[in-house]
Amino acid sequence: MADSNRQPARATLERWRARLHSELHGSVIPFWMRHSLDQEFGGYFNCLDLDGRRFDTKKHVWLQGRQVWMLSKLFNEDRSRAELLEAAKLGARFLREHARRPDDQVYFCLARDGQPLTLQRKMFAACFYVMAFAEYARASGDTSYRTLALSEFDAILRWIEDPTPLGKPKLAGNQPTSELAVPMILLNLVAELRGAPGSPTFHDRPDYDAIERRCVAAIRRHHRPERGLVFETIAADGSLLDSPEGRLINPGHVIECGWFLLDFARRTKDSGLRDEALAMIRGALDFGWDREFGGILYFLDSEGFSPQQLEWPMKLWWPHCEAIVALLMAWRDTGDASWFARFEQVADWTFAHFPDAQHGEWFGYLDRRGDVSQRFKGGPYKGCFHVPRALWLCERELAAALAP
């Protein structure tokens, strides 16, 4: 690990930099590439074992968008790989024609040839809906795509104003809450329809800046400066809640959400989001950091009780992908050489454990020693989404230092 008092050698960036694009182009893409295009039905399979092997057909809308996403993002960084948009093409197809329902819901879950099998009572599969359509429309040129996702992004508008549609009634005995999911996801998706600042393909929307604006002020109601955590769940007045629900703390979410408000800061010069959200990320660390035996925890209770989740003490990968990207990101816009040594210590961690050299791609469930607990590449809820991202946003980070 670098030492945390001096900047890291420009031979260390380079090197971090080759085995990240690495890791992206010749593990992790290839094997999504190889495994999951389903050329009959259109879209991707996306439970797969560790060799790619198919244990599933089912479909999850929330990873076909998620997937659509990352292979355009790639594809707009290298227009000269024209198979990443032919893959993009398959899923972005795939969930036009089965994923949205008449009143604007989108499934959860497809059967392999498209028809319904689950719908959630949230509105997470059509943020990623939302985000698929938004970055295939730069890719493919196809500007129907674009309209299709903000039509979407209306309704769930109108679906975080009232969530009845979703079959969510508000029942007399439940306290209205705040959920650090919502503005988070919502800040982000903002940030993907406008695309970036200067390109040919940005958009804007009068609304956007406010919506913008909600995000930040409701993601700091959940900020509690004071201890150095954010809570997952406070009451909608912004106190907290005297519940395993309100003392729920999710180290890898606050990471995820602090990279959020970095950009955010980035893009509006705001220095003292900046700092908050510097605060965030190393709150969560510290919080979060198992100093036993290593990696970053999936759930604790703010006070130290048993968190309900029996999952709490697994290390998963998504927590450690957002975590490499927010620290990278906290180096950059600060200097401070101890960040890209907080970065290099859970990067050498989460290297040693996930990665699978033998079949591509990496596991995503380790027990708490770092031993893998389930050996599944995709199912239901990890995809080719947080891995290929951190891949990526790290290495355009590190491009970025050093850039002349």
The other form holds:
There are 2 protein chains.
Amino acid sequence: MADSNRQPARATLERWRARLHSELHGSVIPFWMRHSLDQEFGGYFNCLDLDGRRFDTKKHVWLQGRQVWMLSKLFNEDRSRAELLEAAKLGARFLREHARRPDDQVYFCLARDGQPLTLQRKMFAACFYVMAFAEYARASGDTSYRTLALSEFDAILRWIEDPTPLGKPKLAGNQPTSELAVPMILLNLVAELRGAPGSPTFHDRPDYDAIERRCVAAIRRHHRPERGLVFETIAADGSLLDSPEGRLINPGHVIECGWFLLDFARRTKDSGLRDEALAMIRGALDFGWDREFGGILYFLDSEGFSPQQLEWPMKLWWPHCEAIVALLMAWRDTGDASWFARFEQVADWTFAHFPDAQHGEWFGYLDRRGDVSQRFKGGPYKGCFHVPRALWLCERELAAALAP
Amino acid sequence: MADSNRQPARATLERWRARLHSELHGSVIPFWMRHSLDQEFGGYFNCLDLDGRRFDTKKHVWLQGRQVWMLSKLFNEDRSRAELLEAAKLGARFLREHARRPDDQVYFCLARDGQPLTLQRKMFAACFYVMAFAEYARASGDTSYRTLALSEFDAILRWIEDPTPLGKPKLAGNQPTSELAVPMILLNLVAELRGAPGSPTFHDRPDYDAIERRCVAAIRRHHRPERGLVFETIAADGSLLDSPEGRLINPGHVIECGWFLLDFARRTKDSGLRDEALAMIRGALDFGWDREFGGILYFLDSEGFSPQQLEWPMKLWWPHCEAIVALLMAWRDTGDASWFARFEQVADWTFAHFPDAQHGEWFGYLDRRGDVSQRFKGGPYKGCFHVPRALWLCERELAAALAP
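Output the structure of the form predicted together with another copy of the chain; the preceding block shows the form predicted alone.
After this comes the whole thing, all chains and molecules, with the earlier chain placed first.
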């Protein structure tokens, strides 16, 4: 990265802000509002082809929850937009009615009418249920959703201590490991449950501080600053594992984790943590950026073996979304113009490859060269979330930078 | 496909036979004999980089079983090669000691020392255990392995009737479906348990005929001759499902299924079934062949939506292996020279892209353009199986065609 001392011109910031705003409110949100709402059964169609046509009526709970969260968030920012609250309600009620079992497990996928289709032996569907209801409670003023979010959050805390109820058998050869995803999502969930400090809907609980501190410590153990790498899976004792899982680097995930930490470091005014988060973001981008074709590679092996994931060289939308957020935050937090230069490098590539000017929203899956590999706008893992969240967060950073 | 009436010259057949033979015995089997045998703990290292270096010590049971089968098969063809039997024994003993649980479930993955690592809620690991032991019993003369194969086979038959013991929960929205993989692998297993008709190790059981007839009928229900397509998943009542799973076409799988049926039709002298198998093979190759870059695409959606599998446009080694077997069998069974022309088209592309002349064996995973995407020779799903099986079967077909 070139170390540039030249701060971006005000006109540059204005231009980016206008572009992000029009993408969010002129292309992305309209796509979901137009094509995803199921007025008959509630919830959202999240399997949508490039033009919004449904190619499946299944409802994947990650995406249902994330869309409820996103629409609620945007409504909470501009409470004149009643249609966003109405759309959020459609998903919140559907989730409340169908997603959660009496034992607190949350289904991974539901049929159009809400009948359960699949249950994973993981806790991530539950996390997006919590995220959705924490924000929807603020949007709707219906605090029963916060109560549901908190009781599910407590179930997640129990499963982290003892995952037995999730049903994955513990076999004799299994070694205890630490997965980056777990402290990362938990840190984000506490931030979502708290809400904006100082706002009337801010929420606190005696255990939040301790959970956050544990999460930050757990994340840091995955970082090897001397290598500039954050490993997805490490041994429970903190050592590295010499296996494909142990060598796996997911640059987009590290960059997302980096801005979760930046956000936390802002709130707690922890400059040491800020600097570590910046190092993680820089390392992931240096390691993950494809010098041949541009864009961020999906998976890498720290020692240069071929990753086992067949999709390793693809360019996915979400790592690019996370990167533009992280780089703008890094620039704002440091005042170092080289971070803005890096933001523009990634944002230029992102805007040149992902948005679909014809039908709206973004393509999600490109091949290594940047050509569209999967044309759908929504699928089991892509919905109304990473793109609008990134556009919204980036716009906020730029607005703050432009504020007098 | 051009309808050519010109039969291949004898010299052409000789040339292909020599090429397949030298690939099998000069490159592929030597690679596994040199790099995969774990003399310390038994079993095989199946995660091998392009030059045979291990990138993981895990032992995936599909590949352990398939390698035992392959080595036993080659030894049974040439009983002077004691090193093949020794190597087969290494895997058979390891599997016998570590792979199967008291409830007959077979682990998916073991640690180097045999400790269990993962158990899938599926029956395929058990199938390769049966396949391995059926053939190893013939190679070693130790009939206790046949007894183990038969008792595991009976467990599989029970799970097909009632999969509850495999542990996958049945949820309210789940519709009963038929998966092509199940009757296909069962048909193949019965053929493997029987062995060569007329040989001293031929094995029969009163239920085999009925199982085979049920499998053939079940497979046929997946075929839509009017569309030239075989669907991976259909409703239990035989109707098509309008979902990504229901529209999924896996051309390599259909082609493999096609030659399983051709083999069965040969044995039973069923020309109607032979013609249906030929139609399935032709349809899959017409639909799956990539007219832009050559090679067989991995997954397709019957209605032209983007498949959800991120790897859909990749060129994998195994569909090409299955295709060269199926096309040579089709040519021999019909005498129609156009099938041989099609064999040469696919085999030329295959031999131009997959074999690694430098280190031996074949690359497994190419991108759509045919460039190597994953450089390893062995991984969780690629081992000593599809390549040597195809080379061996093709050589047999050519030898029979050349026989006076």
